[in-house]
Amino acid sequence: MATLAGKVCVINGAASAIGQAVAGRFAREGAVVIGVDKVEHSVGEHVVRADLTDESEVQRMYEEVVRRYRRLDVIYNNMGLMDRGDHSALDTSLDTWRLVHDANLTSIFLACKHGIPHLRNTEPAGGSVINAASFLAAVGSATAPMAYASAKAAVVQLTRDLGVHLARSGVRVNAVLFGPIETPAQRAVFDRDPGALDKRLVHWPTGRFGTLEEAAGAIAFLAGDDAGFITGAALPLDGGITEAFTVPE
């Protein structure tokens, strides 16, 4: 099914497991994509590498964008960094908080600030703008890394009030609560301790990961005219963990 066809999608940190995913669910649908990531990379119909931190560079590459293609019609944030040094806030350096919050919520800030103005400016105006949140936003964890979990609670509120203040426009602004979906990266976690995973399957109801083709799906439907009528929403992709107190044994 052709549901994007036509619509030229911006996917911001396109280079990790899910951007990759989501690029090649896109465009089975029919969009345009342009793949934007700090690393070199060859995600998309156009390729564009910018530092989603630099306020100029992000600026640079939705009018660079929009000059190419002549619209925009969506926008997904990808953008996600957990690092090693971020535990407690009590323990977290000063520079590990701002790294953190930088990767996690400046960037998606830029990214809406510059690029929404252009969704208003498509004929007909609108759109869609998917944030990548964490469903450590949702609950309190003793163990979560603090940095992380409160950055990505901040892009659920900026999610939340921007869907509302530009409700009016036909711009929708949506959330997904990520949950742990199997890729290179979440596996490495977990293999660095043999242990770990046995440890959370206790706590995740569905006992698995979530794939990279459940994470494109969801972000596919969010970005595509049958989720019309839902903005400022946190959509948990998480295998049911923020609802669970007990799970099947």
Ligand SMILES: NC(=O)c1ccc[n+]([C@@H]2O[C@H](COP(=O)([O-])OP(=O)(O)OC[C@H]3O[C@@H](n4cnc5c(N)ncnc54)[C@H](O)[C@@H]3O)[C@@H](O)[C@H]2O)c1
Contents of the next structure:
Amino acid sequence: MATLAGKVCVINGAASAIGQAVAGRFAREGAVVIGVDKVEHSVGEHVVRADLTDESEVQRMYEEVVRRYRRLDVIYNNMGLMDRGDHSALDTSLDTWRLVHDANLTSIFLACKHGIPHLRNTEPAGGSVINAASFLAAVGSATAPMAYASAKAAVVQLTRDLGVHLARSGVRVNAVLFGPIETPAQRAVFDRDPGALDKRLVHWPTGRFGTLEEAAGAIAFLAGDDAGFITGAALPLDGGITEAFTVPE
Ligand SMILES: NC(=O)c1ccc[n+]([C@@H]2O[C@H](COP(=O)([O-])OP(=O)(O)OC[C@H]3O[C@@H](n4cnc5c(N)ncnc54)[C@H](O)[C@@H]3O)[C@@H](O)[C@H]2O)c1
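Let me have the form predicted together with this ligand next, following on from the form predicted alone.
Then the entire complex follows, led off by the chain already shown.
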């Protein structure tokens, strides 16, 4: 199904496993994909290298995209960062706090600030913004990386406010609360400490990681017109973690 046919889609943080999977799915649905990341990569029909926490780089990137393609329809803000120094707020340095908030929250503020005007200027005006958050934004956790979880919670609120603020402009803004998705980085964390996976699995109703295909499919749904009446929402993509009290044996 070519549900994104002809849509010009920017994927911010495209070099990751999830970013690549979304880029592949968008392309298969007929989209023109612009892949943006701070690291060298080759994701997308048009490859851009930019630091998404740098306001002038973000602004310039969107101007370049619109100059080249004459429109912008979808922005998927996938970028994010976890830091090993991010633990309880009582044990986290201010440098780590700022680094994590910049990468997870400020980057999305900048992407919205400089990208959404181009969605509104596209004919017909409107489009879809999808922001990557985490189930950690919706639950309390004794082991939370608190800078990361609070940044993702702020992403959810920014999404809610922008979704409502822009509701009559045709621009939809939604977030995704990712649960554990099967990425090499995620798997490596548990490979280093197999006991940690057993402790986590007792909270996962499905008892498994989500797949990259499942992640990309949900993002593609929110990007496309089938989700035309959904805005300001935070879609749980977590196998039921945020809804569960006890889980099946
Ligand atoms: N993988 C999971 O299970 C999981 C769970 C919860 C939330 N998430 C969220 O989903 C998103 C994707 O997850 P992932 O595991 O693929 O993450 P990842 O860390 O592999 O990818 C993030 C990408 O963002 C890029 N990036 C980071 N800071 C940047 C910056 N300043 N400028 C430009 N690019 C930058 C990185 O280079 C990387 O390619 C992230 O926002 C993450 O927090 C993932």
